Amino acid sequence: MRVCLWFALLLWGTGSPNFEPARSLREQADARGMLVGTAVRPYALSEMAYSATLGREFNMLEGEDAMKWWVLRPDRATFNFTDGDRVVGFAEVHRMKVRGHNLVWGWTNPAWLTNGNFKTQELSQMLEEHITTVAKHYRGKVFAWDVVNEGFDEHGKVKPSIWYDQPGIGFAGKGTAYIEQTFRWAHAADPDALLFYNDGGAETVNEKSNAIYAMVKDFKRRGVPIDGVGLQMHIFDLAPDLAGIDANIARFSALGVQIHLTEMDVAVPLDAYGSPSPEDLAKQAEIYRRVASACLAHSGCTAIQTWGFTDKYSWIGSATKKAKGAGLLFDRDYHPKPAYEGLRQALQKQ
């Protein structure tokens, strides 16, 4: 209660008639020409506190799962756009931009696809059809697509997948050629959309980010239609390599592509009652502030997005067997946490 009272005073002042309430994240981002966004769950949009916080605090959103294969394609012949359309509809009403996530991923594909024993030519035709149908359906509504998600392993090698080499769409053993083809298909379907490669574990300078950097540099040199790189920014260590994150954003920006921080959360340890310590929440807030500041320091970094915004709907607890959690800007009751103020401070700094 004392923490909530302190934060309320911080945000809303002491009642002085000359005091102006602190601006929301959205207002701060709009003032700087930035995008601040979050991933959403369509079913939660019917929850009043969820939708009110979402519309007030963010100027961009994407569906967590709403535009993935397993949701869009219940079977080979059917496209079900219900969840994706609901996300887009909310964004239109609240004047928000929409990121599309994602067109191609080697994981969480529907069973009919992964167990279908399709041949290379069939997979190629199917993937082109999927990219074309989905991108055209959302043309003019989705401003940026994560075309390929998580295509490299931690050592910078192209990951085995149904699209690459199991059996692949015709480019097995040819490195990033299959990724290039998917970008060309996406551009043909929606020439106005910004096209991103998105990955996790590549936020700092390492083997994976080196491989992505080499691919983007090659694509830009040869005119492959790539516009940006998404750095997921799932942080599970309260002492991340902040200097490396800054250097990585800088070098991608120098290639002339945009950088979006696409899935940020900062997990903290939880006690036996499922609660984080005040000290760890302070460290979390500082990480949000410094990562956002690193983005804002480079003109190519144009969007900061979190993977959800309330701890009520976060994947971290299930992923860590409840050892960690509380990774987002608002607690389970939609109260802003110190992390919220950390991000807001970064956005307001001139």
Ligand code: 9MR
The other form holds:
Amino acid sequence: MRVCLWFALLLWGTGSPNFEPARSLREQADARGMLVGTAVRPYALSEMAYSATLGREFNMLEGEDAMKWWVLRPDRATFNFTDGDRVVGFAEVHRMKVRGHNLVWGWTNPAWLTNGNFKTQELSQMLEEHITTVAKHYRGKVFAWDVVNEGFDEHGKVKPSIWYDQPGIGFAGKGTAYIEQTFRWAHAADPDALLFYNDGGAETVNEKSNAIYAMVKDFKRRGVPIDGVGLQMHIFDLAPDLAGIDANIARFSALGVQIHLTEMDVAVPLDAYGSPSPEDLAKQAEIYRRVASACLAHSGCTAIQTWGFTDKYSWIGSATKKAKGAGLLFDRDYHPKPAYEGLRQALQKQ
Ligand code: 9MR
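Could you give the coordinates for the form predicted together with the ligand, as opposed to the form predicted on its own above?
To see the whole picture, the full complex is given below, headed by that same chain.
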């Protein structure tokens, strides 16, 4: 009797006997030819709720750390593909696309590399070897690479780094020339992969995104193999410049490159018990909805990816000493949050 009543109420609630359960993010994205992805941690794949949610909700994934130098290269002679291969293996079983992150970054490199006092020529050889070996290993498996990550400072200057000018691979003081070289190496190793430049703090129209825009325009004009720009979208401000994000996506789209939102999360303040307020979660949901809608409004914007999907695993807590967190689509128990509904609504709209 109870069950019947419950069922009757359910039908009444939907207003139709042809009630269809809400479609997952993945189903919505598939239906409109979009990619919806997330960063993953290989050690969590053995957790049932983690892998079930991941396979159900996303059609793309990316190793949060699995393909970085500090994971792949325990020492100069070794390439350890264990973590990266697990990520790719999961994607193959669940028919998901894989983004590779990243081939070149001036930060969080292994100590043997940063403290090695390598000379320019040696560094150049090592970087070419790294890019070539990794891109070839994942050829046909990784469809898009973040070739260079976070190469500009907030004023649009090329950041000092071991690859640029400390001592660099031979293009110190020559702006984006070292970036160009790495894209050429990546293209030679895997001509089919889409090659992206990825950065954070360049989501709106500002000095950094202006510099990236100028670089992409220059690369396109001269035939340097670049296919896209990754806008990270780590949002810490609950009133972000949404018009600026839209205008920025529009201008990159007009350049004829793809835009991927690569690392979205929306951090909210946490109380003493580590909980966010319902008001902030509602604001967060609206930000997910609006940012995703901005992406969907421009033909060049082809992927929306979050930096993890459960608040159980997120970099924000340690980065803010637990003052902020809860930035993702699912809570720590894998229940969908208002943010999930916000993204789903954006994907649903035709
Ligand atoms: O979330 C990542 C964290 O697990 C790593 O310790 C850290 C250093 O490798 O990188 C974090 O991810 C960063 C990403 O690779 C690039 N954009 C900023 C992300 C958050 O710091």
